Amino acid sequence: MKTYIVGNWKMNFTVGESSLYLHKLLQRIKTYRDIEVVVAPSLMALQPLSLQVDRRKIKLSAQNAYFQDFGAYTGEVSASQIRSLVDYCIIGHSERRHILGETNKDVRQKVAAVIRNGMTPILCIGETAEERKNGETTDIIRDQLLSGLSEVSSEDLDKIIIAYEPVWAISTTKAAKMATPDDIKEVLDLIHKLLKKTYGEEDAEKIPVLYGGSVKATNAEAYLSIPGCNGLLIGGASLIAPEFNDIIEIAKQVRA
């Protein structure tokens, strides 16, 4: 299985800045057969970057997509409208769940739409600090994971990526709030156990499971070395070309 290094640019960079930054990345990044590098620019930048990107080095992802393929949904962009531009689409990111109010139903419909349109959904799941404090992590992970995959057929399981993204560990520089490898391993083990119980061991092993939450070059090796971690979903560090490239190089070293 490949190692996935996914950079989520969130609502950063203008279209011009995105193009310049992608140019910097393409100059730095080497092509590795066993490392899949993915970046998720803002929606406005997807079309021009799709013409610029070297897909041997970097694949493109959308940050979101609507679950209907067409219709009277003002302001939305469907999976069918972006399928010619990207290979991946992030679905259920914690910021969409907790800031924009996306429900498990919204997420599972979007996952199905992304697969229906020939892309790979990166399904994000994770608990808040309050849920963790109250001992609800297992229930939250189970509900978000199994609901998000509930409209996916067994034939399409190899088209899914799961990203564990604890909300309490995102965008933090405070050591007390950083997720430790032991914290992450506990939940990754739970995710793998749920997948195997639901789909069987053979099918479950087709699904990559990533970690995302304040990932930096200084902690990437520790996270990538966790058994069952197949890659990283990176926010702020993906906006800094040297650091993002360092993480890719670290991934290659861990794979060696």
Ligand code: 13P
The other form holds:
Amino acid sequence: MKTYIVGNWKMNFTVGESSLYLHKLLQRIKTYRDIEVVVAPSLMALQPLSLQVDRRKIKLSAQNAYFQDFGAYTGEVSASQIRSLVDYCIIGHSERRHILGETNKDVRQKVAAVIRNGMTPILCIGETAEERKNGETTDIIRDQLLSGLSEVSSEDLDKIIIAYEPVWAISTTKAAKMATPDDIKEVLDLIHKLLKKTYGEEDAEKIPVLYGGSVKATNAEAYLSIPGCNGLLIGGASLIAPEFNDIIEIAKQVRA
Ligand code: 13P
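For comparison with the form predicted on its own, would you give the structure of this protein in the form predicted together with the ligand?
Everything in the complex follows now, all chains and molecules, and the chain you saw is the first one.
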């Protein structure tokens, strides 16, 4: 399985800044067959960046998409409208769930729409600090994972990616804490176990499971070395092109 290094730029960079960043990264980056590099700029920048990007080096992702294909949904942009621009689409990021009120039902409809439109959803799941404190991590992970995948047919299981992002470890969360490799391993094991139980060993093994939350060049090696971690979803550190490139190089070394 490939290792995925995904940069989620969130609501940062103007279109011009996004283009400059991509230019810098394209100049530095080396291609490795077993490492898939993906960046998720803001929606505004997807069109120009889709013309600028060299897809052999970097793939593009959206950060969200609406589940209806067309119609009277003011302000929304659908998976079918972005399908020619990107290969991936992040769905169910905790900021969308907790700040913008996205429900498990929205998330599963969006996952289905992204697949229907020929892209790969990166389904984000993760518990908050409060949920963890209350011993609800297992239930939250199970609900978000199985509900998010409930409209995905078994033939499409090789077209999805899961990202575990504990909300309490995301760098911009108030009083964020760094997750330890042991914290992460426990939940990655749970995710792999739930996938195997639900879809069978063979199909479950095709699904990459990434980690995200305060990933930096200084901890990427430790996180990528966790058994069952198939890549990283990076926020803040992905906004610095040299650091993001360093993480790609670290991934290459860890997987060598
Ligand atoms: P940070 O890497 O800034 O903690 O963000 C993680 C994240 O939310 C990526 O989607």
